[in-house]
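Okay, so here's just one chain, in structure tokens, the form predicted on its own.
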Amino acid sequence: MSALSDLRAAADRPLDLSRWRKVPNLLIGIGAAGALLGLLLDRVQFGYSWLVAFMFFLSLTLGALFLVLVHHLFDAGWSVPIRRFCEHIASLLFPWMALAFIPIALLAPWLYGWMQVQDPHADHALHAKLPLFTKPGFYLVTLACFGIWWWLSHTLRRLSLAQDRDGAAHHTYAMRRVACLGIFLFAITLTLAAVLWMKGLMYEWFSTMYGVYYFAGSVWVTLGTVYLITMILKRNGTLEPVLHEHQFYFIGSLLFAFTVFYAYIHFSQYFIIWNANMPEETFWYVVREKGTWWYVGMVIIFGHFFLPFLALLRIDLKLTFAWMIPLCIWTWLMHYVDLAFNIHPYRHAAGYPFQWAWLDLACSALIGGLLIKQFLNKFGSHPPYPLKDPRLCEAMGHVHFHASAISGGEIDETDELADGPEVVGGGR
């Protein structure tokens, strides 16, 4: 009991964020210096390190876009308070993630082996993927993906901000219509991006589950990030007026669900390939069972699945900030390791290139610092949550409704939802 009391006491201490205001600029400065040094030393290695960092932050922005789309598709009430900062994260897809793709676009001929094949028709694996795996196809699909992401993220954010001004119902209906089309466009573009930019490193490999695999990991790490941001905004009072216990419980439950979903997709891909025993499929895993990649694979199995799975089983732990904060940070580490497991073996088949770990960190610091800086600017320029969303009262734990003509009478009442379980980490 004393240990649990210590956890509660530590979680209840108020957060002082003033010391972190210069962190984005510091990350940008250190990251830019390290990335430039890596580019001068080995431009190809810089390209792979940059690709790992890029795919990591792309997964965060795409995961946020998915949460916004799902919110409108299901007309969710509990997620209204967290929707605004998810919209801001999703809006980083353009132009900031598009700008971050420029080094990959410039270095693509050296990063992707299929671009160096003289006769693609003589290569069966490459011929089967035409015209996608061609230079025009690569750049045209890239432009299409960023164009669609720009339209989805900025349209949903623009309509949401317009709703703050007049509260008109047509904004809500418009966002639902965009989400109905957007969920299909999202699935197609995410799959194309994962296949072309990451799976395409080993173009000979065939897998029909790779897009879902990247999607599962993206939403997983985004949910951990959303939980952490929600907790911070609650503790500094920004979202305190509109939060209820069930926001943290639902985010934690979704994190638990995507922990299982990711493991299911990853295991299914491995099991199907292992069972079929076809050389054009098995070689991808054969490479990743050699050298230190074997141990990285074990880290993913136990750290990406078993640890968070067991950590999220109990309901009360989903509501304990002192327990969830390290777990949310752990999701970043495991997702990054997972992406390195997918990208680095193409050039370093013997194991993870620890001698270049500093370059991986520098690229991540540069992209992360730029995105954090832009996110804070967006968040500080607009209301922190949708002010006139019709489901805001429900999100706070109340339902207001007006009805008539029930048994010949008139109803005008307010029902309060039953209070959820107590939040240990400073909740209501």
Given for the second form:
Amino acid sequence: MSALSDLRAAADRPLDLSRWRKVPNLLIGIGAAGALLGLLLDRVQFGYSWLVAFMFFLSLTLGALFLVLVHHLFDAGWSVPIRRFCEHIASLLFPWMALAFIPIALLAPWLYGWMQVQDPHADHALHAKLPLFTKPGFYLVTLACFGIWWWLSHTLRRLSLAQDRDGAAHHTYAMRRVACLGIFLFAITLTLAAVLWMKGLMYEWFSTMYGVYYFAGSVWVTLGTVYLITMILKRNGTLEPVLHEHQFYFIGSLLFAFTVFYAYIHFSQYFIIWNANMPEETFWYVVREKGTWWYVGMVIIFGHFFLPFLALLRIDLKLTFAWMIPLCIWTWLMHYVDLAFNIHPYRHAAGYPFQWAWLDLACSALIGGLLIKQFLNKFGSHPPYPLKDPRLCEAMGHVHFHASAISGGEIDETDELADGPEVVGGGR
Amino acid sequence: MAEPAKPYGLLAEFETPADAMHAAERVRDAGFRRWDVFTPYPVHGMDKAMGLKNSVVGWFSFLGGVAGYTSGMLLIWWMNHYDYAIPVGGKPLFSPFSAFPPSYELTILFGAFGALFGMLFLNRLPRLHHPLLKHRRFALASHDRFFLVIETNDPKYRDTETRQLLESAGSRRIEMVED
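The form predicted together with the partner chain, contrasted with the form predicted on its own above:
Okay, now the whole complex, with that chain kicking things off.
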């Protein structure tokens, strides 16, 4: 029991991050060496491993962009303190994620089977997907996606930083307008990206849920990461003055919601394909029930859904760092397994390629290290939260909430979390 | 000619819930097994005073749920994979994931059946008659009186001692109820 409470106390202690400063460079160094070795050993396998790593970090950057968009769309108050670092993560989409796409762009003709088909009109599955599944289509859509993400993420970040200086409300309105258009652009570009870069590996297959499926997993892993970052920034004191307990409760609740949402979407995709009895759809899952892919599927069902579902049910555990830290790290592992389940069976039908797991890891380390470095630069050169956001007081809990026709006074109740620890002076 | 009536149990009447509760505590401590308390409304703490444990009805529910899930899976497997295999759509003949929703629904259905029929079984319901219902004053149990009954076939039951126990517990009206 005392070991348990020691662990609990250790997870709440203030953090000294100076020991970790070398980590990004270390990741880049080791990752680059591994990725280079992989490239020399097997160029095509390097491409797929890089794709897994790229899609993983694309999930995080797009997920952060999504959180910023919904913050403005819902005119949210509670998420003001966590919005700034989400804006920074989203802005990594350009140029850094675009740069990370270059290996895929160069290797695409070897990675994507449809690019090797001589006569697309003779292949019905491909013919039906023209002109999207042509080389110009592929590269133009890729450019458009990165262009839109560039504009969206950088506009939102620029307006938010401008508000830090003058505190003018019109920036909030401008961001809201951008978000209204942005959520549509986001949905379309994310779907196109998931379809072209990941689903296109087995181009004969089609699933209208694929974009939502990638979206659900992306926001899920992003929420796990956002929880961790918020916790770190609370414990090292950066966000401490503007955070309130309900930020952790809400992020945990969203993580729970997306756990269920992901399971719902993935199960629906399977169920509809199973019941439709069409060989051109079923083959995608048949491949994934052979060899060790069967067990990977089991890991996804129990590890991506059941475990976090049960772990996140209780209110008080959503606020317990010692419980949430391993769970948030678990979301990274599960999202990687999910992406591997989507990408690797194309080349390794017999089962999960354990012999190449190190290359996945190396590519992830390289991209991850680069992104962390860029993120820390951005985070360090700007205020850690939107200083003059009109809703900042609300986020800190310094507002007298009253029930209105719109709110119903619900925010007020977060102080009375039945099992939550007491907050000194919180809430009202 | 009617047979002589068999005794069913000693029925003690109490005026207040406190009296009934204290009587229940004494009967519990005396080690009786076949006895019960009847009150016009739920009395908090009575389960503890009577020494009642958590109902075992949950186990019937659990077994019902397990039976439902298993029978759902077996049903679909047996029909689609074994008895009348339908090789269609390039699929394997059986998928536990596709069979999950109906199996899950059978889990809920059989779990509810387990709870309902388990409860009826444990309460020995339905039955057409109960000796207490013949007793004229027992109708007050749904009005303003509190009753405690000790059955005569309880191993600890003794005609005089049991009656004395109930008297000393504060009951001013103790009657033998016939079967």
